[in-house]
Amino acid sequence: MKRQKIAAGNWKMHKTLLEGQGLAQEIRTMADSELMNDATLMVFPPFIHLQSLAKQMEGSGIIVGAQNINQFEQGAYTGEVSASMLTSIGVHHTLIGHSERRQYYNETNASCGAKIQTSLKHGITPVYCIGETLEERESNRHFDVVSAQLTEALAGLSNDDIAKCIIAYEPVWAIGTGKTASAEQANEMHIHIRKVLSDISSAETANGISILYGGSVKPDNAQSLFSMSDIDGALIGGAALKARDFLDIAKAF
């Protein structure tokens, strides 16, 4: 089964809402006119930009994601996003468990299995955040750790359900560091990944799931990155708030 290769760019907190409507419209203008491979754009803004950019992008192929959702369908949950919310603006891409939300929200495996959970009740595709810190992988944890956050946010789930996701593989010492996996570090976890993915699932469906890294992603390094067997494509940080560097990245496969 051919993967999908995917270039997702994650905003985090910038971009005021003119100065996004502003990267989305080059981004797309860009795209049209030299993305010449079958690369997915996914581009993830702030909560304020959903709407007025998912509108912007109708018909560019170019799709627009939310950073977070809630695990409830409703209720009183002050300043959260639930799933039906996302889907009512046209919305059916999510984040879940970037570390930044793992590092400074306390989420969970548990937490981040919810909203995976809730998610595919809604038809909204799950990007699922996994990757260890430095002290865990300077202590040959970092297998173990990323075998955790797949298996316990994963559990219960059917085949057709997990064959639905996007894993991405983001080694919490290479985001907005300036350091980055090797290009076979990172695709020794992919493979890794694939075969925890296999053992819960089917290794049918564990080959047809996209598996992106993420981790200071840049022009320079992203064709190593994406002629290794098993790496799938990019979450892109700091880069994708370029429209040159992000459609660098996305010409690369």
Second form
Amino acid sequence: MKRQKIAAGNWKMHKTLLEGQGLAQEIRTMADSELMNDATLMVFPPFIHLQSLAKQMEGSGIIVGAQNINQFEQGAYTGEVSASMLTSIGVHHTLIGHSERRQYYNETNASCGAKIQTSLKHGITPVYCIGETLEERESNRHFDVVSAQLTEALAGLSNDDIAKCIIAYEPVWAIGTGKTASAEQANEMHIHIRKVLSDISSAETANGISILYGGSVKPDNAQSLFSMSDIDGALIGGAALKARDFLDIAKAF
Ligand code: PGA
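Same protein, the form predicted in complex with 2-phosphoglycolic acid this time rather than the form predicted on its own?
What follows is the entire complex, opening with the chain shown before.
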């Protein structure tokens, strides 16, 4: 099965509205004139820009998604944003479980699992982020940590629902550090992830799921990452804040 190739930009807590609109416009214009392959572009700006950017990107094929979602339908959860709020402004994708949210906002595999279920119920595609810390890799626990992140969050989902997920493998030690996992190291983990997905669903389902790599992806390392058998795209932080770099990464498929 042919998997979707994806270049996704995680803007994190960057850009004012005006700056975000400017970046989105640049990305749209460059994609229109330069992007000749079949890559799907996604941008994940801060919540407060979503409505404006979703409208701005209409008709471009560029997907605008959220960086987080709340697992509850509605209620007394000050500061949170629900699935139906997102779909009501035309947003149908969300990151879930980014390592910064696990680290600073106590997100766990269980809470991520609840968010994934809520997203799927509302027709929102979850981009589920997983990955080990440096200490976990150095103590040779990286495969087990990633297995648990997958099984504890996805357990109980039907094959059809698992098929709707996108996975982003982001080793924590490679995020924002300039240290990328080598293409071989990343691919080794992607193969492991696909095996775990196959065990909890089916080989066919696992083969259809796009698995993105994230962690210091740049124009000069994208091509070697994308040439690997099980790397279907990238979740890009720093380099996604520059339209030129973002597009050069997307063109590297
Ligand atoms: P980075 O961030 O590309 O700046 O390392 C990746 C991410 O956190 O998604």
